[in-house]
Each structure stands twice: as C-alpha cells, then as structure tokens.
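Just the one chain here, laid out as structure tokens, in the form predicted on its own.
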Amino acid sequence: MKLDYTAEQDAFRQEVRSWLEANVPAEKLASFDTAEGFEQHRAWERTLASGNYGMVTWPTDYGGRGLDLIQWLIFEEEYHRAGAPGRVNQNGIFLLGPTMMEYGTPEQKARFLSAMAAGDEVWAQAWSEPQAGSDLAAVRATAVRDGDDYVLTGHKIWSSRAVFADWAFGLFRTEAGSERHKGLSLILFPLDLPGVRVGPIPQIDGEAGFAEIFLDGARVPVANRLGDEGQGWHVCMATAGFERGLMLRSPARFQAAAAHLVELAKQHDERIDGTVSAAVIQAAMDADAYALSIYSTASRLIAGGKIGAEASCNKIFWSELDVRLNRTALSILGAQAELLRDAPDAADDIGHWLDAYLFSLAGPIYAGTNEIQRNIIAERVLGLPR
C-alpha cells in the first residue's frame, strides 16, 4: 500500500523536520526516571509548547495546533526520525488529556490541558492497586464525599513517573457497597497534598520508574472528578482505548526501531543466519503493518468513528513486536548485548538494546495484560462465550 500525502501534509513535514533539526538536544538527556533526567525531559517538554508541538491535535487554545491524527501520525514520524527525546508526560498528553477532550469540564479543560501540553504538570496513572492490577474492577480505593471535598483512602501501585510527577489520575470507588464496574469515579490529585505519600520502586537497573502511592484522608475538590460520579469505569476505558489503540504507542516509535535493527543487521552482517535475518525482515513489515493499521484507525476517527474493541488487537501486535525486535537485536549483538549504556564498550549506542529490551518485557503486562486483551477479542469481537 501507497499512502499519498496532500500539499498541505507535505509542507507540515517539512516544517516539523526543520524545526526538530533546529532543536533536538544533540546531547542524549539522563534517563527520566532519575531527578535529573526528569527535569531534563521536562525542560525538552517546555521547548516543544515553544513551537506549538507539545500535543498538535488539540485546541489552539490549549497549547496545541488543531491538526487532525493524519498530521499527527506525520509529527510522530518526523519526531523519531529525528532522535527526539521521550515524552515524560506522555501519560498526560497520550492518556489523560484526549480522556479530558471527551468528558472534561470547560473549567477543567482551561485547567489543566495548557499546563500539561507545556510540561508544567506533569502526569501520574493511579489505576493499578496490590490487589487490582489486570482486574481494574477489584479497585478498592475509596473517595468518600464530605460536602464540596472527596477524602481518598487506599493504596495504587505500579504508577509510571510518579516519583517525580506533579499530579495522578486515579480510579476509586465512590459508591460504599459497589462492586466491580459499579460506583466507581476518576479523580485528579496532586501528589503533594497532604495526606498522599509517594514511595518508589526501583526497577532492574535501579532507576525509579515506578512508584506506590498511598492515601491516607487525602482531600480534593469534587470539581477534581472527570466525568459523572459512578461512570468512572466507562471514563477509564476510554482512556485504554487511547493507551492500547492509538496514541500511547505511535506506529513510528517501531518503525524507527526497524529501521535501527536493520541498520545493526548490516554492521553485523558476518554473524547473522537465515533465521536472523528472517527475524530482521519480519520486524520490519511488522512495523509497517502496524503503521498502515494506525492509519487507517485515524482516518476512520476523523471520518467520526469510535475506537473499538480492536484496540486490544493492536495493543497486543506492538507490544509483541516489541519484544521480538529487541530480542533479535541481543541475538545479533551477542555477548556486547549484555553491556549497559553506561560501559565503556557500549560505544555506537549498543547499550540502548539492552534498556529496551528490559522495558519491552513490560509491555505485555502494562495497558492491560495479553491475556485479558485476549479474552475481549474473543468476547467482544470474535462474539465467543465467557
């Protein structure tokens, strides 16, 4: 398949490629998931609000451009062509900020969509508890209202960022008794406030990528709630279609990833069987697959369809992909693909393999686990019984 693009789309790439050239830090930034590299990642996100890019689609009023997901797909090319840093609010901008597009306030859209586009706030998810982890019905946080206030009790774990995040999103049960999908609400909180206290999880390479939250009479306004109080569950799932199917996970992000792969494939040509090179060659089309996928889902949105069920069919393609890109790249490098980013052999950026294969053993599990998407694929579209 051929995809043509208008004159206007031309000249927005172009625009974009220029611009990213002009600014990209030639500097790789410090991991985000340590203080430095976080106010490093937030500095980047404050540099892009500069040119308008901190989220295109949205709103000029918002920070944003007003372009639609054709031109935004283009952005994302362009980014990862460029080598861009990653997006330490993607939580704010991928997940939350379309979620608040589609069921904010006015207030709360003039609140808070500009200070996340530019980096000034930045976002937390607070789902995932010790006991509700693939099974977010199991939520048993609690927010309780006392007059114009909710008082949030519980404990969330496994919150991407928030170690040094500003504020969360959380899921919580507004209704004493419900259960399951009943009686449950998202609500916005700092992660200052009194009465929330943060305590970070250290990964394998001992940065803090993920943190525990817990809440003990922590108080927010009810003007906080996204959406109406109960409907929390079909808030949420709107934000997973955004996670799963569409933004958190940019077709470009793995089409660059092949696109290094082969580059790697090539420099190490001498060492590479039959079966690698199939590997490298399936990772390619793969990512290609998934980008024409993409492509088609956003002109559908822009034509004014919804994101479906199908959301779990892609999120489990470029999680799985990501996976097998990154192992093919350790099989190519050998021994050199046990070196860390920061050896001194890991010249030619070898170490970077390593980081991302780590972090893509994460994505089977993250945005709701392979096997719960599979089980909505045979519930909701394949139409087979529970």
Given for the second form:
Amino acid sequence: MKLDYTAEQDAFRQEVRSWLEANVPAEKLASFDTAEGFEQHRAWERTLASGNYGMVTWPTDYGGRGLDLIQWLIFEEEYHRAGAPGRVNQNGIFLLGPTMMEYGTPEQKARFLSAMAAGDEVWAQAWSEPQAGSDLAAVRATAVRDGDDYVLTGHKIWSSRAVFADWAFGLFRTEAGSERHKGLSLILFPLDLPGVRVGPIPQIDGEAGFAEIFLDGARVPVANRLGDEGQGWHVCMATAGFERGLMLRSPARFQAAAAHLVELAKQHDERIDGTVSAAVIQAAMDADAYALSIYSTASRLIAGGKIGAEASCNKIFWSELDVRLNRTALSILGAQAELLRDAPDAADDIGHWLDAYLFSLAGPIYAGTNEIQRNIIAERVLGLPR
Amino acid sequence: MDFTFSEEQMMVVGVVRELLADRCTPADLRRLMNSGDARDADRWTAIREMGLTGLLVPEAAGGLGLAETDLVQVAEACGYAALPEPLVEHAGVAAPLLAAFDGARVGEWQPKVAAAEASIAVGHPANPFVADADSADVLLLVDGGALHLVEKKDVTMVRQPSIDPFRRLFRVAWTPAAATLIADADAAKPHLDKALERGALFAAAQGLGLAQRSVDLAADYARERQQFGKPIGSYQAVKHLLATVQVAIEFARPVVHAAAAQIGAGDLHARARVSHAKLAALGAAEQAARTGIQVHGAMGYSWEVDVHFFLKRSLALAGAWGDEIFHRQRVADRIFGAPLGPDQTFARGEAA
Ligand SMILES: Cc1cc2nc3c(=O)[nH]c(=O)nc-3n(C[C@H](O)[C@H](O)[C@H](O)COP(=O)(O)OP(=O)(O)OC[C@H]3O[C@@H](n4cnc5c(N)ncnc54)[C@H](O)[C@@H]3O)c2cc1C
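Swap state to the form predicted together with its partner chain from the form predicted on its own:
Now the full complex is given, and it begins with the chain already shown.
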C-alpha cells in the first residue's frame, strides 16, 4: 500500500489542469436540459474530444488515451476542481461505452465508440417503462424479428436527456411470450427514426430533463443488438454495475461540492452554530470517505480484482451524502435559501445550492432506488433470505 | 498509488483470523469472564508465538521493523473476536513507544517487551486511566510531560470497572524519580504524540472488526429465527437495518486503511485522517451493535447472547485515545485550515 502519486501521475494532473484552465468556458453554460444548453454542452464535448479528453480510459482507437482508473480519477479531480461543465453524454460514456467495450462486436465498437467519446452522438438510456421501474424485469416493450430487422413497439419513460439526444439504448423483449429476466435484449436505436416519438417530461425544476419514448413499429437492423439475443438482462446488469459502481458519480464531484460548502460556511461563520458546523464537517468527511473507497476499488480492479454487490453500497453512500451536503448549504443560507437563481437580489451563486439540493433528491431514486440497493446488499452481501 | 494489501499482509491476517476463530470464541470469552482472570494464559502464549508483538519495533531493537499497514488488519481481526488480551496495544503502541528510547533501563526491558516476554502498560495523557496495568511487568508513565519507565512493584493501583468486562482500567499512583526517568518532556513529546496516533488508529481498526462481527451475528440470527412463519431476515425492515450498517462499515474501512498508510507523515492531514478513521469506524461499530441488539429482539438485551460484548467494546474504544469531541476538532482543523478539494485527497503538509 502506497498512497502517493507517481511522477507520471503528477505530470498527467498538471497536463489536465493546464488544458482545462485554457479551455473551460468562463461563462457557466445553460442547463443541458434546455435546447440551447444542450447544444452548448455538445460543443463542449467536442472541445474535450479535440484535446483527447473525451474518455481518457478508453483505447486510443476509440478516442481515448488508454489510461488506467487511477488516471481517470485524477482526470475527474481536475475536471471538477476546474468547475467544468456537466457531461451531457454521461449515459453514453459512463454506461453504454464500458458495456459496449465488453459485449460489443468489433463493428459496433468502430461504429459507435469514437462518436460517443467525441460528443457527436449523445445517448439516452431507455430501460424504464410505466409498469417497469424498480421491477425492471417487467418490461413489455418488444423487438420482433423481421428479416434482418427488429421492429420496436412499446412505451419507455423517464429517459434522461432523451428530448435532445441522438440515440438510445433500450431494453426489449425479443422472445414472444417470455417472462421476467428471460428473452430480453439490449437494442440501440436512433431517436429520430420513423416510428419513434419523444415526449418531454418536465422535472421537479420545470425543465424537460427526461422524456417518454413511444415506439410504434420503428425498424432497426439486427446488428443494433448489443450482446446475444435473450442476454439483455445480463448485459443491463453489467451496465448497472458501472452505473452504481465507479463511473457515474465520481468522488471528485462530491469533494468539489464539499469544498464549496466549507467556503460557504466560512463566509457565514458568524451565524453558524454547532449543529450546522458538525454537518459541514460530516459532509467533508463523507466526500473524503467516498474518494478513498473509490481509490481502493480502483486499485483492486487494476490488480485484477472484480467489483460486485458492493457497488450497491457506493450508490447508497454517494446519493445520501449528496442530499445531506446540499441540505446543509440551505441551512447556512437560511432565509435566502429559497431564492431562485435569477432572483434579482440573490447573491452570486445562491440559486446553485437550491438546484443542487433538488437534483440530489433524485439520487436515491435513479440508478436503482436505495431501497432496492439495500435489498441487494442484504441478500447478496449478507446472505439474508429473499 | 496502490491501495491494496500485499499477499504477505493478507497471509498474516489470515493466520491471525484463524487462530482467533479457534481460540477466542464467545464461549472462550465467557469462560474468561467467569474466571475473573486478566487473560487467558494459553491464548496469550499462542498469540505471542505468532511473533507479531514486535511488529512495529525497529529491527535493530529486535523487532520486525514493519509498518502500521502490516498491523491494521490484524487489529481488525482482534476487534472481530473482541480479543481480551492486549495484542493491539502492546504491538501497536507500547512496544514501539518503548523502543523509541535508549539507555540502560530501557535496554533492560525493551527486548523482553518486543518479544512480549514482559508485559507493558502505557499511562498516556490522552487516557484518564491505565489499561491492563495489573498484568504489566513495567509501566510507561508520564509526569509533567516527562516519560518514566516504572516497575510494577513501585506503583499502587485501583481498579475502575468498565462497561466492557474485559477492559481492565486502573488509576495508578507512583512517585516519579530520577531513576525512573527515560525521557524529558521535549524528548518524550513526539513519541507520545505518535503513540496517540497509533492508539487511535488501531482503536479504529478494531472498530471495523467489532462492527462487522455485530452485523454477522445479527445476519446469522436473522436467517435462523422465524416469526410469522418466515425467517425474520426475509423482512425488509430487518434487511434494511443491516444493509445500512454494512454501508457505514464499507465507508469506514478505506479511511482506516488510508490512515494506516499515511500515519507516518505526522502532519495535519495524517492526523485528520486518523481522527476521521476513528470517528467513522467506532461510529459504525456502535451503530452495528445497536442494530444487532434490535435484530435479536429481547435475546439481544440478554446477557446470554453475545452481541453485548461487541457493544461494550465499541463504547470503551470510542472514548479511548481521544474521544469524539477531540477527534472531530482535529478533522475540523484540517477542513477549515488547509486547502480542500478533489485534488487534496492525498495532500501532504508539514510534520508537526
Ligand atoms: C432524475 C431521474 C432520471 C432518470 N433517468 C432514467 C433514464 O435515463 N433511463 C431510464 O430508463 N430510467 C431513468 N429513471 C428512472 C429510474 O430508473 C426509476 O425511477 C427507478 O428505477 C424507480 O422506478 P419507479 O420510478 O417506477 O419507482 P417504483 O419502482 O414504482 O418505486 C416507488 C417506491 O417504491 C419502492 N419500491 C419499489 N419496489 C420495492 C421493493 N421491492 N422493495 C422496497 N421498496 C420498493 C421504491 O424504492 C420507491 O421508493 C430516472 C429517474 C429519475 C428520478
């Protein structure tokens, strides 16, 4: 065990830092849940790709740099330290990409991965349905084989950024009459295909952050299936592992937020009491603990280890720390906390905390609710009966 | 950057776990408790024969010259067994503290302590009482910051019963003398400071073990115990209680391990990490023990069932080597006093 960066890792950090200092937009981009903001974020993804920073862990053939997970963590640290824009293509680069690396055919990798890393194709995840939320195995949407095509029919919902995204990866029933986890396949489809209709759904803040997707006889080639036919559940669980485990919410995000919280607490020093102060300290400790845990997991993976059901512990920990952290900021802001970003008398970044708090409330829901994660821990880690 | 333990470290802890699983069962604990003896002599011999007592003592002083990362998982294993004998404090704190000094008196005892042929207790200013003073041959005691090595025959002691039946705390009275002095206050301070860091780190490590044991005992019970015709572990309310504790353990463990790797830096960051480790691990230990009691129902509130041993040890260790208030303040010193942010996880400062 040696918790020091190598000279090479330090040099990489410096390189990333300089590049970000030169390239991160000075003005905060509009929310990527708006048409304008989405295109601004796509442009930023292209800038990132021009610096070869789209997805540093990917092989060079697919627009990456072939770096390891420790270097990925360093990249993320610098990224969040610089306050760089959110990743509009996070479902592509963090979820579908790694899954495709594992299950994709050489043709699929060549066709999709570089465009994904470059932000040319932004991806949405189309798994949930009105009747299949936590109980994802209840999906009903079908993909019926017709010659060299699948014909897609069904109703997907809660698909983040699908309003403006280009492609979606969806879970479909490919075997007629199949039930539960059997007979499912993961299929990639363009969102502008005839027979696909996307209906925006405003989120808690009023922006169209997710969408429902109506599929009515949309045709895609069989080659758009990721993984074997009938293996969709298996493939999705690999994706969910990335989602909960390591990639989706890197620790740097929470460490940056904790550092901002500490700054906020310092600015309001004169009115903070012991309870709030303890909450600030706890938030900083929790962000730190999450970072150490991910470093430990990354080291283990590099040494050839695997990530298992403990990914569920990660998901619970980061989502709950995020709620507490942001709520603490609201306590510090007191009567100012309710002000929206554009309130004329709101001080600089007050509204930012309210946005962050609202968004944190989704954390215990998406990527599998925390109740479901607790079921998984109890059953698979602690061996309790179903 | 490497956050993994070596094969050798894993092997050593494997051996310790096996020995304790065999020799330190709850039945063994009860036998010792009922006997009123300070230690189980056979078990202590078996532990000494593993050769770990001088692990942190430099090779030149007859030890193994290893580091805290070599001992941290051993301390976890001791917590898991609620081991009554003071392997952790002996190997983790007392033996290396004594080995930091020279002189004829130190030379007389030091090799025996490194090999645990002699027992030693430490009266550190961080702790109000001296643990295991009654079974010590010599004691390291502090007077006005100066460190003395005092033989047991030269002290008097009064037992202070602890909630933990295996914890033997004493108020020790003695008369400082030139003959007992081994280091003046200036010379002693850095080593006493280091002893505090180690005491806190290894208490935290034991906390991880205690926590996991409480969860494991409760999970075992929840698989067996039936109510309403089903194992209680099939009920979500029970599952979620235990899963919540498991999350707390998973996010205390890497902090404890990082603290072990960084303790040598002796700076603001290392101190804060040790303190964070102690808060998180003993917090998890107590939460786990309370949850364990809840999952056992009235059984959990009974003397018969073993969960209370783990609650009591966690309560005892929560206050030892710096209490929560002390450690939270040290974390605050780092958080408010040095740059914070995503690039600061492994920051270094100047050693105090
Ligand atoms: C911001 C946001 C973004 C999202 N983005 C996407 C996306 O891009 N693509 C996509 O496919 N989906 C997305 N989702 C959907 C998300 O995956 C689902 O919301 C989630 O799986 C829960 O399903 P549900 O909403 O139908 O809730 P339900 O499953 O109906 O659950 C409702 C409540 O019941 C509890 N519950 C349900 N079953 C159990 C059980 N067995 N044990 C204990 N408690 C249970 C849940 O924990 C929850 O508290 C997103 C959701 C949000 C909030």
